[in-house]
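To begin, one chain is listed below as structure tokens, in the form predicted on its own.
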Amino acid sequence: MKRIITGIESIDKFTNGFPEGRTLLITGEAGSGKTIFGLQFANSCCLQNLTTAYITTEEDSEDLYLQSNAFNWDLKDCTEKGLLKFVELAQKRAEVTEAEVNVELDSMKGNFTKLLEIIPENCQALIIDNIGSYTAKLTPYEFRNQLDLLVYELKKRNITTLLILDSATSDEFNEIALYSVYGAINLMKRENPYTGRRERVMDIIKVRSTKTPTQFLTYEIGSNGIVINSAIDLQ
């Protein structure tokens, strides 16, 4: 199987990489670093000549591009080369005058499955952050019914997905969305019992034909991004 490396070296060295062409959810609390392991994964797969396009639902591209550039991902360029394609549903929202409808983006409350209308064609890697702007009102059979969809069409598409999912929608459907994706990450903050220190921890929950580490990682967001303390926790 052929793999996308995710920019996280020591993920990548572990794992070779997430397998491509399937959908991998990355859940966590605010604060954790899941856009910033979404717009890292970006980078990687722009870096890998993969053309890419990133769903954001609630921050514009120059937000994200701001983002990307404390980290020394020069994502603009990855645009200007036309290897990555912002698609701004926030911004869209925002610019609907209070005497217009848009029913377009309004239909997709409830209904997340009309995402697959707005990702390019070439489209080879993608990011979806976050999902949980388009679960509302839906119950847990029909979360399951439109995610089996979602990541069936991805799937037969070959685009290698992330899929981001906030805590709010993930305390209700977080157990359901497991078993639809190919492998799940969550990403946590935690008091260490031992330095009564606040720390960042990773729990690979799964990822199918993939060599996986069992305990939690320990992480940093630091100037390169999300980087695994120690090489030991990956022994």
Ligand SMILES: Nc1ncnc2c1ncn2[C@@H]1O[C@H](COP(=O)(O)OP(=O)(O)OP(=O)(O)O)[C@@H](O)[C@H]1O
Second form
Amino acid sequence: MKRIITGIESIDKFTNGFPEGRTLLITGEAGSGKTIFGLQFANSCCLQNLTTAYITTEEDSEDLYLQSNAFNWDLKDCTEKGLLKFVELAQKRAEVTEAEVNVELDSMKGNFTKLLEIIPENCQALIIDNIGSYTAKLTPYEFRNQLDLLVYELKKRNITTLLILDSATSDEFNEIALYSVYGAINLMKRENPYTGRRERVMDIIKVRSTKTPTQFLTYEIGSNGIVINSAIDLQ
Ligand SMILES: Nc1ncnc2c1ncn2[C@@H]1O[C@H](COP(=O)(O)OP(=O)(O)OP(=O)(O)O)[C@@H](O)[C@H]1O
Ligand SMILES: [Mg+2]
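What about the form predicted together with the ligand, after the form predicted on its own?
Below is the whole assembly, all chains and molecules, this chain first.
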């Protein structure tokens, strides 16, 4: 199975990357680093010459370019080279009239598989940040069905996907979502019982057909983005 380098160095060393054409779910609370993970992945995909799309439902591309620049990821350059495209649903929401907003939001909220219709042609790598914007009115049954369909279609198109789901939504749907996806990582903050200090930790819940570390990995968001501090040398 061909693997895609995620850009999180320690994880890539340990796992050899994430399987191509599969979906990796990223969950986490506000400020845990989900978007930074997404941008780091986008940058890494572009470095691998993959045609990449970033669907953003909350922030506009200007803010995402700015955030990327802080880590020296030149996503503007990737866009100019035709490798990266931001699809701004947040922007769309702001620009259309109120009536149109309702139609669009309502249809998307009732059925997030409609996202499939806006993925650019020839897309090889995709980030959806954040699917939680479109799941509010769904029952767990509907959520599961739609997620299964989304993941199935993405696999059929061989699009390696990073699917971001915020904690507010994932508290409700997380358990269900875990079964539909090929891999899942949860980002969180917790108090270190020894030092009493809060730290960022990452739980690689699963990656099918891949050796993964079982312990929580502590990480920092530094000048190069997300960096794992823990030694991953269990096996
Ligand atoms: N240049 C930077 N250097 C270090 N840390 C940063 C930098 N920029 C942002 N951060 C940290 O990253 C956090 C935000 O990360 P990010 O936007 O990826 O979170 P998120 O999980 O997407 O949050 P949300 O759920 O609100 O979308 C900030 O709260 C800040 O602590
Ligand atoms: Mg975010």
